[in-house]
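A lone chain, given as structure tokens: the form predicted on its own.
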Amino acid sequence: MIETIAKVELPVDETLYIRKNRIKPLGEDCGKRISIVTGIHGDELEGQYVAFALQERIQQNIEHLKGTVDVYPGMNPLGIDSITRGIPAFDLDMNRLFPGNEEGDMTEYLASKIVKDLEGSDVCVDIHASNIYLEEIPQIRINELHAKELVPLAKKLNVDYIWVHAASTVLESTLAYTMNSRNVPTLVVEMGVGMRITRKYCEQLVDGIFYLMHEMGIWTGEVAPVREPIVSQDGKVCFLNANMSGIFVSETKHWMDLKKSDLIGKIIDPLEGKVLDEIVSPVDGILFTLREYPVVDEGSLIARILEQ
């Protein structure tokens, strides 16, 4: 059932809608929540896919059904529509609003209706991409402060990677760090490349949560076993930046095992025919983050490898 969770009346006689869809048993009671967020920001489509995948599954087999699914496939409706991060206009990231005020302007409204609706979920996943220069494999980004809640809950996601964050590197006016403080454990994925659907991955993830949803008795029907994730604080991530402005060709692939002195790319120019920098690993590690976009300015990010 689609349901409207926020409605603002924009200029030129237009409507802006946040909508959910929530699938419940038919007949039945239902048991457990969980809640399925994505589009807080608008470049980032990953989820748009892992959305339409998750109801189709369900819809396929909806005898399955113990519990209530809540899909929201576009909490940031505006940046989707203009391919924009933030909210066009305002020139805000909207997962720097939460909780948000419902008394005080459209974007604090909208994102105040978004928590409240969340809240009673037994379980939110929150579903971003990386930004077009980067592609990450499938991870759980988690604050240390509910680490011991959340770990066990992001271990059923079937994703490759936990990375759990240090306190003072969590801003607290996410999304996550809200529903968290109000118990509702939250998870944060992030996976694939901005403006792209990777389809392995998002099917990846799709497995995970139906897997999660099982374990909580939301889904009886079968699902796929889940890999086991490497977990990983913080201290043990190395992260390798452009010396200098060019062209950066991979020569690595991604989520691979790394030596140190392994080369991971060249930074060539195009002009002189020269390579103006090669990068390479200085540690022994797994490279889980690497460049998608070839053109680097001194100091853009290459690479992230958590170091063994």
Contents of the next structure:
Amino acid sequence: MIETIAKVELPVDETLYIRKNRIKPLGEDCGKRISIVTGIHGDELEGQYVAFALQERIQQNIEHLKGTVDVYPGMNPLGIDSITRGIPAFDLDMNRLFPGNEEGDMTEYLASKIVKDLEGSDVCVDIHASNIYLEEIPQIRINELHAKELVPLAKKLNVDYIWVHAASTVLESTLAYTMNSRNVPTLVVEMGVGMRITRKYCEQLVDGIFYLMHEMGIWTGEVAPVREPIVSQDGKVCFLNANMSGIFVSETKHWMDLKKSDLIGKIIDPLEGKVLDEIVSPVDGILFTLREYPVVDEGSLIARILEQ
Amino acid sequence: MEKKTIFQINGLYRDDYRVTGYEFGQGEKSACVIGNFRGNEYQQIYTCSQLIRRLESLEKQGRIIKGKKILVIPSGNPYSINVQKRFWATDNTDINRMFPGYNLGETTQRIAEGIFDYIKDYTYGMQFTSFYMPGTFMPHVRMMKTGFEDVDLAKEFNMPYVVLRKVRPYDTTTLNYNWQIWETKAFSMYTTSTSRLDVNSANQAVNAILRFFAKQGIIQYESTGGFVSRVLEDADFVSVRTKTAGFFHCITQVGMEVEKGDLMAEVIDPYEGTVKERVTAPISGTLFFSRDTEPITYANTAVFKLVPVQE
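Complement to the form predicted on its own: the form predicted in complex with its partner chain:
Next comes the full complex, and the chain you just saw is listed first.
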């Protein structure tokens, strides 16, 4: 059932709606509740396919559903429609507005309505893609403050990697921090690349969501086994940044089992036809982030490698 | 006056990105003033340019106190100004959300680190900045409540208001916050405008800074005018919100005194031209902030901020 969780009148002949679809067993109101959230950043679209594929598979075997699935595919409808990461017109990152304020400005009001509607969920999954500059393997990022509770849940989601990162004051205004602080365990998924849909990754995550729902008793149908993710903390992550401006071209042959000195890519100068720099792995490890957008400035992130 | 490149990144096809500083006097790092980090902050650069002009004249007259050095950086982000993008054009990040920066990090982290490393040891730091929402302000000095803020010192600019802002999580990566943490006496300076030049307001801000420099013994300068600053906190302001969306017809101007019930603006139906909403003053006070630069308004939007009449 489609429900509107927030709506605001826009200046000229339009209303902004944030909607969810609630799926539950026919005629029943029981079981646990999982909420699938995506589209907070308008240019991150991987979650769009996840929202679709999850619901399609549920509907095909609805008799196995024993709880409530709430799907929120478009948290930032104006951003999604205008290829804008933040909230257009306000130039604000929606994921820096939580928990919001029902009496506040339009953006704060929307954030508060989202939080209010998500409260009561037994688990929430907030699906992000990378931005347009980077590709990420399916991974879950967890604030160390909530690691003890979230890592066991994250392992059920069929991702390749779980990154437990240091707490940061800036991140206290994210949806995940807000919900975790309100006792709604919330997992942040990052995968793929901005403005694109990577179906392989989406299907992988959908399998994981079914597995998690099965473990929670929401889904009694057959589920595929999940992969064992690598779990790491900040200290094991190497950041590779561009040493100069230019055009980055990937030479990466594989993401797993990267060896020290393996070539990751080159920065080239099309004006003079020169290779400006060769970027090699400083360690043995797993490449979990790789530059997708070719134009780089000095300092642009090229890759993140988990040292093994 | 000595002109210096204090940070640089080589461009691929564009000219190099340069942060240029103007130094006056020699000796201890006394005061640093910085203009824009965002690409629409024209007024902020303009105000710095006028300050540079005045300081050059004062230096020629021998009025910079011996042993004191002043640094003015008119622009922390010429690249975004030149392409008319508010944030760093390549990745849409905000340099003023990257402090104290990181020299091995991403581009804007490196820029923040490069600038901050150069300016962090100054005794006094002033940044001309802008609000995230477009609009017009009463000129004021703004400080974050980090525990290091010095309100009495802020009054020495003699701007009409000193505003104390409660620190929010996303403020902790701004220049002002980090300057304070590194024990620079830091102030954010707001003139009336951002993307439009207001010459009078810029001159008022330049005079305020020169007056402040004189009081701190950095320059010799006889100033007249100025205000006895009123100190305000976030909670002192009364926001006036539109209930509806449409064309925003603003009737009042920043600085005006309004009585409770006075008409301040109308929201006009965009198709039929009728008045959808009359926005009236909920209290008597002074209009401090107005979204009068915007032709439209959204619903639930704070279009005015009022300062209540002083008891």
